[in-house]
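There is one chain below, alone, in structure tokens, taken in the form predicted alone.
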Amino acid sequence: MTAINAADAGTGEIPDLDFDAIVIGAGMSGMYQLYRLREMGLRVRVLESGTQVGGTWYWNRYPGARFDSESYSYGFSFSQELLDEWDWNEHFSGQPEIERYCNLVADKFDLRRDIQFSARVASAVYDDDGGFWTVSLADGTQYRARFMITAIGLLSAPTMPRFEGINDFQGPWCHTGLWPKEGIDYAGKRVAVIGTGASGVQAIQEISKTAGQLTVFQRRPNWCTPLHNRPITKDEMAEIRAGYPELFQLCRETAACFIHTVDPRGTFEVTEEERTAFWEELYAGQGFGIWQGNFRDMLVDREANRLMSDFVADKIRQRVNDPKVADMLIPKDHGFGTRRVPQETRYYEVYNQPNVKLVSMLEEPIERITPTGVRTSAQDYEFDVIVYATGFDAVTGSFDRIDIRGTGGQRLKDKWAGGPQTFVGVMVDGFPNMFMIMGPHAALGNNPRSIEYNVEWVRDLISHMTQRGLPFTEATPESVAEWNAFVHQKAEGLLSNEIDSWMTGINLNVEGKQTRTVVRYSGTAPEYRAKCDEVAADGYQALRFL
């Protein structure tokens, strides 16, 4: 099993393949896919650009990074031994604990021996004649394998704003998604945080505690609700552990695999007093309950959504002392829950601190980054540290950063130029033996629950092929078109699909992503799994085997 140097490629000779399968990424998807494929006896190599496992939880080590799913609902469910061994310390654990968990998984199942770290994939090209994938690293090393599986994540391609002079700033600066391992010393410093999405909200809460002066540049606010995190006692953990079977079963039954489920009542089926009491209970509750456990019509009925938005707006006004600042923090361009809802711990109270200033980039746009700070249309600001919490090129961005070419040399980026089209979010026509874990149009939500399902579906398909001596498979154009139509159908009527967000393919910092597209599956996870199970039960007739 030897790596092929780039200089040796193109000789016309097809050497023995290096591996049966190459997996790109060693986050939770990649680790679990490795575990399941190796269990089948396949030769697998995982290629990871970082120096350790963890994916999202390796790269996003900014201050305040933590779960917004309950910790115990997020971990792997496949190993009873792992469930028995690991204790979660908080209901919503922070990045250091999550990274420790990922490393325990890698050590416990001896995964590292098949993972190559510091291996950034530059391209993956399908060989029509040989029927294999050639995966090339940034350093020119190449590997060849029969199967190529992407485990590269939905939010793993950080994007910087398109400001002039970004490289001119003389002090420390970074993107939250690329936070340095050694950290950044911001205590007592003049700090700018640009962006108030989920990462920005978490970072702002933490940085504000010790920064000498924190200036937050906000393009548009988000609806944020309390996380209500707290430690987990030993007795609580014992109770959680005893209830794991029921907990994971609940996650299988809910719409987005969280422990919260949509209330069957409509907003106007209860009295105003009952409605307000219900919302107060949700606001005082933990995590995504207020988003995922709200009235069933909250995300489709405009008036229901307006009332809910007004309720949360009133909470913001109650928590922020300055009415003008409170108004700046209340979204005007989207209703509650139509974008992902950042979870917070005293986020709004940060703006009551004398060391914190909020700047609206709509009223005072940033013109450029200077050697000493930020220049807006109104003034020059001087900073010691700049933090860019400007999000990710979501869903397809991590694919776009790899030159993926299928049959006939067709580029995946070109194929998806008008928006992604897949079969069950796992396969693409014209790209044989390529599988995506959590690809576009797969079920999202509490992602590890869907990761486990996707990984096992891919494993079962490869097992089906192996048992029958079928070397290659791909989705047909017809099956992709049918799935695409189903995904678009499930998107109809949702208020979220009328809003600019990463969930509708919008990223103002990425060329060509200024038009809304359907980049996510909007149906329920149980419905998604039922469709995928039907494909398998039908002997995979929706696919073509070569």
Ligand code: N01
Given for the second form:
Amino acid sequence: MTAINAADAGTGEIPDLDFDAIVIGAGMSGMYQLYRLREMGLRVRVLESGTQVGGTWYWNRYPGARFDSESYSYGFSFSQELLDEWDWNEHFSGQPEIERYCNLVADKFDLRRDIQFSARVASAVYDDDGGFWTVSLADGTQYRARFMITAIGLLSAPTMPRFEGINDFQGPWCHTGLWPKEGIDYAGKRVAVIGTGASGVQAIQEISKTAGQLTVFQRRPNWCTPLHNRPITKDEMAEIRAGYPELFQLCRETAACFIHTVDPRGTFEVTEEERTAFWEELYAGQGFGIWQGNFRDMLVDREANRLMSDFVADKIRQRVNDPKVADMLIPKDHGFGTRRVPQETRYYEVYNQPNVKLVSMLEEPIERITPTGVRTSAQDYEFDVIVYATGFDAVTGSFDRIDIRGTGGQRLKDKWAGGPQTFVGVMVDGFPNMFMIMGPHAALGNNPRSIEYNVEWVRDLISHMTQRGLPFTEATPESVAEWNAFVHQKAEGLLSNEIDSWMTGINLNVEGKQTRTVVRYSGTAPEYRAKCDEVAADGYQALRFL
Ligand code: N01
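Mind giving me the form predicted together with the ligand, seeing as the form predicted alone was just shown?
Let us now look at the entire complex, which starts with that chain.
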């Protein structure tokens, strides 16, 4: 197959373009999209703001960052050679190992030659007359391409709290998602961690090991459950490798592509003893089993969810010595699993250490950051280091940070002001030849599984276009409206949709993100893929080809 260029497109008026496709981001999505498009003979340029590949796993190098999905379920599945070559060292590998993996992928498939690093995309504007995208970098460089593919991640726009005085602090400080490569020396120091989501929990566990004094500022606690990580022995790895086909098949069948399968039983269909025994087993088990492999009604039935929450609350009480601290760590505003469950390794025991103090921002809000620390409504705290584990402008935030304009100059940010609207999470009406990998309303969960699917779906669509000489495609308003209705319908009845979290589009640190919306597709991944497969099998009739 040859590259698409202006001449092939047959429009005559289109000037020579720099590339057939520009991909924004060199994380797992961007790397795989590059691999697949290059395989088709397309001229591709990947624009990456970091200095290396890895995306999430490049930026989130904070202490303790590691997988919450089983390592072997998270790697790429498309290359047998890669599967044969790479050994995972831990059931839930840490960031350094994951970054090494991403670099191996880049080297093995010679991806770097088409990736431009330190290239921050500022805008992407569709040219109505020419039918191409002009992608501009922060340094003013511009490239024109027929296709523009975003591979910019769901959780890649870090957000800082709106505290006064953040820049006044004299010591080192940073957001977990922007941790410096050279690291921050916190051993023996007085450290503050603000935020107790999945990042905060991982960072707190690690920093508490060597910090002189660690003070955790918690607003709302989360329900955290044990990860039960351990090294993978050589024999285990051999077994895992031999079982890869079955493992990836299992991931294709489960609701969110994890290796954990929802238990078909209802919470009240078993006796109390059976229920408790099952939950004990899940609590002693690995990873997300307790969230993804629980009773089928745990996330929709209020009473079932309350019982499960009580079970985990008891565990917290058993693990934390001081009953007042234990109580502070038990969520009161949401039930188990209705926000993303942080996975922990001796997280609760950290609060038994003499060098660790928990401050509730609900009782004692932060008033400002001072040159020497943090001022709350109750007192001034002195610190040497401040860590902001304050999360991300999730799902649409990374799009909002780029000035993306479609036909007639319409801004994507404006179009999505009331919540994102997409077709299968990949396309938006009015934005021709723009494709999103892991865009809003696409299936998520164990993301690499969904990434591979999305990338291949986009590859097949572009291939369909090149084979038929179709230069442009976009989603129709009708198909977007239909998908949106489907996504909203799938969200009905889920307890998580009654809770403020990034999964419901809330980020109090970001203007305009204070109202709950459905930003997440919450149907199952198999159902998602069936819908997308149907679109392709139907000759993409849901789309408009221009
Ligand atoms: O972010 P979060 P995260 N004042 O939004 C607090 C993925 N992930 O980076 O809950 C005071 O969950 C905020 O408090 P509250 C995973 O999908 C994956 O931890 O809003 N506090 C909360 O405690 C995860 O869900 C992995 O009351 C403020 C924290 O900061 C997602 O990333 C590892 C505040 C933010 O928690 C995001 O996790 C890590 C303020 N102004 C993350 N603003 C793995 O798979 C925010 N907070 C391994």
